[in-house]
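This document starts with one chain, in the form predicted alone, laid out as structure tokens.
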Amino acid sequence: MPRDNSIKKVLVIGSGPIVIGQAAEFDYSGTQACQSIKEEGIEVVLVNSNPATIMTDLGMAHYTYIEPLTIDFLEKVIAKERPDSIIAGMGGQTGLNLSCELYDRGILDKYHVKVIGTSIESIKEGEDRDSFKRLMERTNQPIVESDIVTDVDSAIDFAQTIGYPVIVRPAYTLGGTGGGIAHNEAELREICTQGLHLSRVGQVLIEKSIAGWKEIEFEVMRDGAGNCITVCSMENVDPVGVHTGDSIVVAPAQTLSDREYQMLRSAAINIINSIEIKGGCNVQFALDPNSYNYAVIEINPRVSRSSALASKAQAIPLPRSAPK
């Protein structure tokens, strides 16, 4: 696609601290975003609360403010530089939820900066649990049987009607941060209770188990112009019920025979053209290992831990592309 001759000033959120067991593909994914930008002439004003990454090392952005991640703090960078534009899905989780906030706020409006890439109602379709399994249904898409709740008494609740064990999801979290597997009342209400809190729009996922099926990625890219390309699939070592952030992950998938393959990879472009990402985004699936039965675990519609394995062994910079 031909550049946007409109955007001059950029505003890149980085992921903040780096805590420890995670690792620091979100810095990789940032600093190659802010390389990117630089080279087409354009401005890069950069946030991040982390002076130990190489993202805040001196040229790497025109502007950089090593300053707290908070609206407050991000509001006053925007004043001040007055960017007009915002990338927000080069950041991880972090960078996600606070350009979201700014959105909601109305603090973009204000000071008229557009989202450039992915738009901020696309990254709630695959954010937003309840949005997510709109988004599925509207594209034929199967998922697990699930409810979104809000509180622990409808977790329970359905918990009891579909039986367990259940899987706890909570929206706009990294990591799996604050879900797990219940195996009853007790653990539910723990794990729920935890969920709740965490998650940035109070929401959590309770899903039946499917423990012991495959887990699948694909790695996948589009344009503004809907041209799309499927740069790498991943396959989980472990099985669905270990989180692929703790598991071992090979590329490219290993035991898929060629129907799965093409099924799987179908689907993904074809959720990805229905969500009408610009960039990078990574869609997780579960397959039966004893049918062609899968369904859609869930979708990062931004540069997520996955992309920098898969830059890797593809020798495809994924996040220095997906801001192109």
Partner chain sequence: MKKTVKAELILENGVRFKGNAFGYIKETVGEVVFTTGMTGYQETLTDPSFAGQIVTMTYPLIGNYGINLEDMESRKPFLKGFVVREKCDVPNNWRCEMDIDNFLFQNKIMGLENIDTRALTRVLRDHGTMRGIITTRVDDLTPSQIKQKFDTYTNAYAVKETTIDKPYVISGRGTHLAVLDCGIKHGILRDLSKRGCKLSVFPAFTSAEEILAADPDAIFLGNGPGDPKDIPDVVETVRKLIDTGLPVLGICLGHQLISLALGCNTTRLKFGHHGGNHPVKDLKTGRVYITSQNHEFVVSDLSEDVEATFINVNDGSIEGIRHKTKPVYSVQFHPEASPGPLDTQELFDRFIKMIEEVKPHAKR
The other form holds:
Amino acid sequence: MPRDNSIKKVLVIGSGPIVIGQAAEFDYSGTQACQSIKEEGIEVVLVNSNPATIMTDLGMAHYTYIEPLTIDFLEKVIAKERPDSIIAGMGGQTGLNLSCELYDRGILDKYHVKVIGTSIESIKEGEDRDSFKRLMERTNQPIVESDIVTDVDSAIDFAQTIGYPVIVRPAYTLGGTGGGIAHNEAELREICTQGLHLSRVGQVLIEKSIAGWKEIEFEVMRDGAGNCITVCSMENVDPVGVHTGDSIVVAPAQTLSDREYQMLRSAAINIINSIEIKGGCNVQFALDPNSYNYAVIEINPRVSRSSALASKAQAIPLPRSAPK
Amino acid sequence: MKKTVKAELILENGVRFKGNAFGYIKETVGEVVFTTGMTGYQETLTDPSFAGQIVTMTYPLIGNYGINLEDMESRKPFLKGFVVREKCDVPNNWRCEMDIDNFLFQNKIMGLENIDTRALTRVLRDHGTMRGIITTRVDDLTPSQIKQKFDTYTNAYAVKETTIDKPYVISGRGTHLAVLDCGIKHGILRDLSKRGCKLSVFPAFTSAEEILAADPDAIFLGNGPGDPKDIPDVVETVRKLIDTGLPVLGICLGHQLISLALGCNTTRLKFGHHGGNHPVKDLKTGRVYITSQNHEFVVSDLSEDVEATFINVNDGSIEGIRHKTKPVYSVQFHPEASPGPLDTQELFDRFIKMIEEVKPHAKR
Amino acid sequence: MGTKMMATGEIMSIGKSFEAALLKGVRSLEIGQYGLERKSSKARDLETLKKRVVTPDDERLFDMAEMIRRGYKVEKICQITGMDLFFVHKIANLVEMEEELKTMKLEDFTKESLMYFKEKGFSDKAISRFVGCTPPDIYDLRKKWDIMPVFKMVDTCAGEFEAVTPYYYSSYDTENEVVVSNKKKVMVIGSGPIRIGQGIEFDYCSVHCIMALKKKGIETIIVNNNPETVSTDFDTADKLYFEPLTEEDVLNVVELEKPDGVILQFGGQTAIKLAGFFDEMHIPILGTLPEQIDEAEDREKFDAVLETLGISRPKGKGVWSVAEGIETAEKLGFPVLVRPSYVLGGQGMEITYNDDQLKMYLADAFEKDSKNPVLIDRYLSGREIEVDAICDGTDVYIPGIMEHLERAGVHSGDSISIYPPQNISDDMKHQIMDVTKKISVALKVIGMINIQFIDFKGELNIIEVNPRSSRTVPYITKVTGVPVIDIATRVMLGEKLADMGYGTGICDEPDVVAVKVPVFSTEKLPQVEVSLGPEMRSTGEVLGVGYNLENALYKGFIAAGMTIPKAGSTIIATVGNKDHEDFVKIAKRCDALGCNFIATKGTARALKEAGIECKLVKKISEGVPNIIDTIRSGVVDLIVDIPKKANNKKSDGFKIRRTAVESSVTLITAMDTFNAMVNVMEKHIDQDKLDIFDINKDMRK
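The form predicted together with the partner chain, contrasted with the form predicted alone above:
The next block holds the full complex; its first chain is the one shown before.
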């Protein structure tokens, strides 16, 4: 597939300081991305507030700004450097959120910055809980019974209808921040309040708990022509209920028969085809250990912690290929 | 520590691997190949294309989800031996009905475990597919005994061994296909039947006349074991069937038989393609699909009337052909997968569509 | 553990079977576990274990193993935990094997049986612990029977094609795929998984060391087990060995590759811990030698060195009992700093202000570990200064002297670090240079050294010396433009500083001020104390760069996610009595800027007495609605909570601070930070006018 030659200067947003939920994997991916883009003869402008990374090394990017990762400072960098494009998916959740916000606030338009790689719409489809739900309905993929709420009372009402325990998932947060499992109304109230507060868009998803189901992930890669490969499958040794970042994870998945494996693999491919991802994506499934029933839990249309694991487990550097 | 029976694999080039026996213990000789699929060992075990072969699994943990009666690709395993790094003795899956050790035992297949399968894979990829003996007479066979075993081994009758005895019909209301069973996988039959096809399944050496007497809309040639050049009678039958003007479709061995019938040539690959991650490119659209493959032989030279439709991205070999004018179309890979990726399933829909388009004209 | 992630980092382990990979993984965690038997799990009764595995925490693997060990039914474990039988069965396999080992003696092993255990992933240490012999005993047996691991390549294709990824893992198999070259080669030990106290900074150093070695045409080998980092990118070094960073596993690689030298200075505490072992095995170490490392880490030896050099350090000693501790503290005078020996990140370190606090701490410490002393030092309150230096045995080069914003008592990793220093006289800088040189040369440092000082009433005191790279190196490198690791590596290879063109002494200061601000993830970790103290708590850091200190701080605070109050902002304050005086001085300035105060009783009174208006809010013990509710209500912009004593989970202060963090309200727990914040506020910085800096060219004009 031919390269877009109008791209001359790309802005890459890093992932900021190491925090729980977003650690070094983005240094690895950001560094690979910078090198990969440089290889193509394109200039790289990097912004990241974290001075400890290789990514923010002298000379890693053509222009390196160790500045606060806020919209105001990003705009300053854009105004000074005038990149023509921006890649959203190399800075983890932080990079993604900031890219979306720059887009929403019209700053990308103002400075004529094009989003390359996975589009903002696709990112939102993956991240925004409402869009995610609609996307799954559109692609005929089963999801766990859930509803989006923007206030605590609606959460309680919905929980009444689907029954406890329920899981709270705030939109646009990393590492499941602000979320949790609620076994009763009191717990739901507490968790939900915090979740709404921490979500960038004041949105949380209330979902039926499928504790005990197997948690299987796929790292997939797709190019602009629609060619897809599943780079790696992973199975969480700890079942659904423990965040995948805290679980012991084994690659490849161990307990799936070929039929189950292919079923999920095909589902993952269908999903990334429908949101037309260009680059890497992580798809998380829950699989009933006693039937073929499964549900899509989450998709991350960006390089993630799992892709670092997948890259190293398979010796296929995902973050290097994704930007190309 | 469990009690184990020692066994070894002796390769034709002298390299030996010592391990433990499992399954049904009997000495066995076969063509040693490796397959890279990480799931689907049951489908692999029961794939008749492996008849005459000793199959090595590159993935080190095999048997994790056990064996079930549903995922059988044929009536029984036809392979000569099964080599793994570690077999699972306590499988777990909701459909698991038996463990792999027992399955092999019941079907009288010899297994070898606890060898360095990666080292074996590397030998095979560097030196090519070769014969091997699995024996419990460790360090006991004399060089002449070994030579004799290798010399007397042949896989020329593999199709005869795996084909069915009598024809049968799988009913359906849609397109009527006459299927030649040269060791066909149930997955292919399933995928065709799923699409409403009526399938008249014939043993491999059935005459063209008898097949045509069933009045099919098209002919389908499935997969099977061995060298296509070992069954010239079947190639001749295929030639006759093509000449009738009926659509003729094929997968794997079927594709090779069709190609030979059309005047192309087949050759042996160094170590074959076995696994579920082979990328093939559709020459018309440029799209690449990940496919399941299991073959030692490949179509190598195309005759004038034939053009390639798919090629393998890894080594450029031919993965699919079509006749330039006649409705003849075949692929080397397995769109039915079982095991493997389902990316090319829609090929079956394409086949059927093609048959339906040709139907009014093909009726003589 | 639940749906909210809490892990700071991860390891990856590769093996030929699930058991082998799991055991490799366990020993990669650096928690002293080499098998599945854990002391704390052993001490729990079955009922407790069962409850614990149902709501998993980080010890669930060991608790589960213990249950199996006691005969608990495997299927039932699957049922209550939801874990697949496939995995639980594998764990049961390992437990069974461990139990079998317990019944064996060294003489019972046969070549076959030992091979079986090694294949399943048992390290020599694990086997020896269960059998009751020493790891060298097992090692010797293996050597005798030629049971040595081989290395396989991770090639993306199961061996189907010839691959070129120079990325390997060990397994007990027949074929070795590594081609060992006879070029000059150096092995670098990585820093393992990311955790509090040892984060990505060390990986930065490892990678740069490799780059420096490569430039010199030396073949580079890295051994590390962290899948998230650039050091384990197989493009970084010429060869990557993805293995646990334990003695045996690293030795395996050394025995195969026979490197000309091994570098331990860039792998944090993880690598330094291996120094003694390497020395024993006569493996050549580049840079500062193990005996010297020991001199720096061992308190008594180090004190002796300082004594000879005439350098001041806060008086202190190691004690072995509560009684001894009290006696020592009384001689030194309170407050005293207490900590267990040989730890990282100040783990377990605390400041105690009186006998009772000290008694409680010591009793607890000796219960946890009765074999090692607790170190008690006089606590000197003063400005804290940090130095990273490179020594070649004769000369010293200091890329930067850093000043900490918070006074001594706050772990250096959690302090705001300022470079160039703003409050250190030239005379003091010369003293620092002088002392640094003296210590480095006396300790025969070849490579990096990190020293922490306190300026106590004009007198320079040493608190700590680490003969290795530290976490401040990356940022100093970027701000000064000096390739610190490159220089250090070359020094370790034998070059002299005088010949390198950077000179010796202290590097010239850049034209900007750079401030490193720590970032915490404590909102993710319930039940964890949030305030700054001697125990390190931050997980990461950000940088703020400006033409003056206040501009830099402004950016640093913003980058760290803090809000800077302005006119009309609401500040909640609750401050211990002893800090009222200092607090009020600063509060007056806030008041002048138009901020509104809400405070708890004692603090409110102090404010009112100083003429500052403030609203009263109830303490938690005084009923509802109280300070917690106010914080949660969202009206507060900043919370100043300076505790009397931290780490007491039952205290009100603890709860207040946790609420602050969970409600994402900017929290300040040290007076110095508050002061700095107000300095910034007084500047009325216009964000639009702030400069941005491309570090590649804007640090020096």
